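Only one chain is included here, represented as structure tokens and corresponding to the form predicted alone.
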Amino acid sequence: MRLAVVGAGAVGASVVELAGEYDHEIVALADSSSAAVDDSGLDAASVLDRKRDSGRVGDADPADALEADYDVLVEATPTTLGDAEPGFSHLRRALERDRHVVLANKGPVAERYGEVRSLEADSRGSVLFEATVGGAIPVLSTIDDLNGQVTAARGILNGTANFILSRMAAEGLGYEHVLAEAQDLGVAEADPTFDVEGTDAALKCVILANVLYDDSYALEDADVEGIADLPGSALELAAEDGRTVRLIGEVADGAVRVGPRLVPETDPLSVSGTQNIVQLETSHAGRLNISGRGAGGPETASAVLADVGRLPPLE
């Protein structure tokens, strides 16, 4: 496949590094400011070292990688609330052209997910999104291959709460020092807002909904608490019961739910770190865990590039 990347931080460097081992070409690159276009197929190394080195792909202008010959549109902008732009609108243009689309942002699928699947049905194009839940973990393809069976679904879906979550239960840390700790490793933000109030993982959490529901779920329907005011007695209280705290994402019975949550220190939750972990409630073959790297540049781009293996050629 021929594959314009929009957004060339972490993910997107990493779709132009690791495309060529799936046997697909890179034509266009766009940062946000600039762009390197070319039909042929770019040189992936030389593009990334230009934008190192320089801070911009190329010298054409970031709206030329929409009109690129490409096969398979890469949309790996930063997410955003709302009205989910850019991303939407590069979604919007590439089904426009009959092009398929592979989302990195969950923005267009989280917060205007009816939109997408109407400008998809007028569309020769296809639009997959396995990289906005839970990165690395096929999350999304498993829910597809069981085929209408999974009833309900619950994790841990953001990797920074669950690191400061676990470090502050196995150390009996406050939760500023654990999240200072977070930042100067890099598995915190500067601003942590995003993650600790609960916002990515609702967000991914209103995507499950909107795939296991096939309805249109929105940030504003979910039940989010975030972990910022946890106390560290809270989490000391429940390792005396055998237990710890982690912030789950819940989606079950029409409802999406996001928050802090007793789990038993040897449930599949319990999980530390950052890492990420999915249970699939099932219809006929019980309860599913799938866990992983849920975040990562080369990590998120493995499910990009699956998903674009998954595409049919375009006639």
Given for the second form:
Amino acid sequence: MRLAVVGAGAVGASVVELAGEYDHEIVALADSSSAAVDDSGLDAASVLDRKRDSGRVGDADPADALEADYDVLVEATPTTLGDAEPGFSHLRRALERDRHVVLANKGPVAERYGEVRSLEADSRGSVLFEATVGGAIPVLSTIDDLNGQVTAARGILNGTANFILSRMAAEGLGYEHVLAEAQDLGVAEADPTFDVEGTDAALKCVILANVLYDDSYALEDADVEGIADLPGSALELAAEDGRTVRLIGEVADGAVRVGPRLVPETDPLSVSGTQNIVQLETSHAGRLNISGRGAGGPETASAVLADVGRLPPLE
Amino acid sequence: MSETDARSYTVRLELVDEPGELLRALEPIADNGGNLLSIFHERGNLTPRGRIPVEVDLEATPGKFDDIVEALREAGVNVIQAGAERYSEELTVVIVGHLVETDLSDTLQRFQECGGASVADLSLSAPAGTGDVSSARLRLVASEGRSERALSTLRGVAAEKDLRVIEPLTEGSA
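Can you switch from the form predicted alone and show the form predicted in complex with the partner chain instead?
In what comes next, the whole complex appears, and the chain from above leads the way.
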């Protein structure tokens, strides 16, 4: 397939770098201010070198990438809340041109799922978004393979929050201390709000709800509580009783809920560090646990490229 | 489980140490269709009121069990505790906030009054003193099927007092 990648952050850059291994070609790459377009295929190393050295990927306008001769648009711009722009417009343009879209950006399917599905219905292109939930973990494709047999999903979908909670529990350290440590390690961003207030996990759960119930949930439909300023004493009391606290997202009985929960220390959900895990309840096969890396450039890119491989050929 | 299925129950009674008391306590059980499984007569032990505790395990349908408890009370037998102990649900929650300043005993009392649950155990941790944010771990025993109601009561009381509740993950919970 011929890919146009919009967004040249960790995920977009990794898609460009790894596409060749999957026998795909990159014909366009755009960041927020520039683009490189070449119908005969871009050289991954040189375009990424240029981005690193000059901050620009090429001399073209970002809009040119959207008009390039591609089969699949990989949308990897940062997730935005509310109208999910500019990701949503990028997706719409690709579908209007009857091209496929693979999302790493959660916005369009978390905030405007109904519109995405109706644009897709009018297009010869399809939309896949495995990378938006649980990074490298094949969550959505597993749900799809189970053919409507998944009745509920829960899990740990934010590595930053999980890192903070597991460090607090393991070292008996306070929230502020561990947050600062996570920021030093690059596990938490300078502004950690999105992760520690539960927003990121909630967006992923909203996407799961949209897929499980084929409905249009958005962030405001989720009941969200974060882990910010949780005292160490709460984790100590939990530990005395063989339990720990984890930021759990749940989709069940039509409701979406994210919040800190007590989990037995020996439970499969008690993953440590930045690991993510998703637990699926199925009608005939009980419970499935899938865990792995929920974030990171190459990890998320592997989910993007797996989606590209699932797409049908465009007539 | 249907209403007609027999279940095991444990009834804890207080008896005065007089001849015939035990028989008087057991009759209402048999008369109301209960099947006695075991009787543990703790003669060496006294309740705070100086009586002898007796633990009776029996089998009955839920409807008949209610009749038994009522008949025991009518017969003047003091029933300390009656319930489907084996079927009760235990849950652990951690609450966080200004627990002491917002009157922890009031929180617990209101919770017990309307939640259909009792607090079996409480651990409080207030490392920065009682004037600061503290945490408490509660072990709750709710009767069967009442866990959700108990949690929802707890949520209500907590919201009013600006406390955070860290709930357990329960099977099939939303």
